[in-house]
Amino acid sequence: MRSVITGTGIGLPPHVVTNEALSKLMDTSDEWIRVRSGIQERRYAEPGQGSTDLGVIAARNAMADAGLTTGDIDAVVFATMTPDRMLPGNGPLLQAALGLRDIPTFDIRQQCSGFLYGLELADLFIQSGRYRRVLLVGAEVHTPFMPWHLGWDTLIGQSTRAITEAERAENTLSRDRTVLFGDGAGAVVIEGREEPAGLGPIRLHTDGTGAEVLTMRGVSFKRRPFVTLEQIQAGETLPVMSGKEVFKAAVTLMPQAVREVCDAAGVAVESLDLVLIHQANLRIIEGVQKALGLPPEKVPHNIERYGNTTAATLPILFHECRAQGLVRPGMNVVFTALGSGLHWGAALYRT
């Protein structure tokens, strides 16, 4: 028995971002990103449109693909940072709005590694015998982290008042952060089948001792209430990074865990077909190219069109890749993330 992808979908918000348009609301420009992080544009959310909305639009589109119905799903998995509410999780929202049957639902966070995570699950609940046909969704909404209230809503054509000197400076302090992210969501239907291709070997790793290279410090459970104004106030709702530590992790991390799935698999790395890469930054997408030694052709990306998704961009990725004809069958394609945890891995799957 092998796990098979058997149908993907996305989920994209509708308000398209450029960097031209970031620039109107802080001191920065469209080369300052694109040299920092090889990303022109993103996508924006509507104003009380969640994770788990996108994820519906995603999972349905998925269940298409795949040519099954609400009644086909044995389970869900859903991977995201950025869920509706504290609880519950998206898992039961997306159910009930997807109406599936009364299955379990699971959520998990393992922020930009969360679909690889999502992937060792739905192939142990396949081999196990457990479940047949599990969905898998990431799906974030960024937006909500960012400051909002000091002009962002012009951006998306709520308003077209002048931004203030004061706003400009103010949304200038998370510019580092705030450029990099943007919103949607991709899903896959997996299935058990007695067919050679699916799911290879999957390496997944964590070290917490670099918790935090990237962590968000405000709404804490540690703190009596969890989250106050002041802290909005102050910025710890957004999330914070040492930029150079998480390259240097990334650069060094995905490229071993590659090796590793590949040599669990008895494949050698020159001789796959695609590597799909975390779409969190170009600089890194391309360091881990570097690093394994393979041709730009066999390293595909988006980033430039949506930014980070955070646990939506390696679905969202492959979907645009089978679309255009780049996942073909008798094909070995590896994903590798790596993300806040610290959290990494790889997953080979043969098409």
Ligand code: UT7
Given for the second form:
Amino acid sequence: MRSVITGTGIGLPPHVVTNEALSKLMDTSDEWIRVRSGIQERRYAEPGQGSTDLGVIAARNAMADAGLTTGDIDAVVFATMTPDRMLPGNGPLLQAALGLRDIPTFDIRQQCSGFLYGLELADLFIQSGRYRRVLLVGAEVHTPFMPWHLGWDTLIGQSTRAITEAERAENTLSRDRTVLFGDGAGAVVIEGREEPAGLGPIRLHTDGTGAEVLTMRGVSFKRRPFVTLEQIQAGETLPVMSGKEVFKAAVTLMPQAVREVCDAAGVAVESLDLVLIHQANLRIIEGVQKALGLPPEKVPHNIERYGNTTAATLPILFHECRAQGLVRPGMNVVFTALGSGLHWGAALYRT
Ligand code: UT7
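Having seen the form predicted alone, can you show the form predicted in complex with this ligand?
Below: every chain and molecule of the assembly, starting with the one above.
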């Protein structure tokens, strides 16, 4: 039995926010963002729109693409680091919104590697014979992390008022992170089939000694209460990142993981057809591509349009590659990601 991706779908929020628009809110520029990250624009959710809402749109599209209805799904895996609620997770909320049967839903985190970890779970579920059709969703709404309290109205085109100097100074404090992230969702339907195509090998890694390089300390059940107004005011509810350390880990460990799955499959790296890399920074994507000695056309990217959507980057990218006819039968496609945890890994997928 092989785990085959039979449907893909995406759910993108309505507001397109350019670098130029962000530069009106804080001390940044289109040039800085493009040169350092490759990002040109990103999508922002509507106020009140959560990662479950975007996940539901993506999931509906993926099920329709697979030719399945809600009654066909046997299990859900929902990867997000920006859930609608602390509890319950997005899984049950999505199940209710879609009207799925009372099937099990699994909420996982793993941040930027969430989709990759979800592929592993879905594949193990299918290989074990436990579930036949798994819906895997990666969805994020990062905008509530962004600490500017004033300026949303101008960003989403609802006001043309000027930002005050005080607002601009406050927004600038977090510019090294906020300009990188966007909102979005991607979903895939994975089905057990008796055919040569399918997922595997998959290799996953965690190194918790790297937890501090990308983390959020402000909301914690080690504290009583777990969040206070002072923490919010001190900006502790915003993730902190040592960008350079994450960058170095990404360009070293993702190529290693890609080589691991290729070795395990007996496939030469040069003979890979597509390598889909977590979309965190165009310079990271190009670094991994060069480390693997692959031509740029085998490493497509869409970070220009969406920024970093954490657990959603890989399913959105895979969906767009399929839609553009880049994914054809008989190809060797690799997914790879690295992010907070540190969690990283790679998955080979024979189409
Ligand atoms: O999804 C996985 C998680 N994230 C990642 O994989 C991100 C990995 N890291 C990166 O992508 C890069 O390290 C960044 C894009 C975050 C930063 O790029 P960098 O080349 O490492 O820049 P830097 O942090 O060294 O900052 C250079 C300068 C600093 O000014 P000084 O100290 O040199 O005067 C920053 O204050 O750029 C300044 N800066 C900005 N300037 C304008 C930082 N953010 C901005 C900004 N606009 N948005």
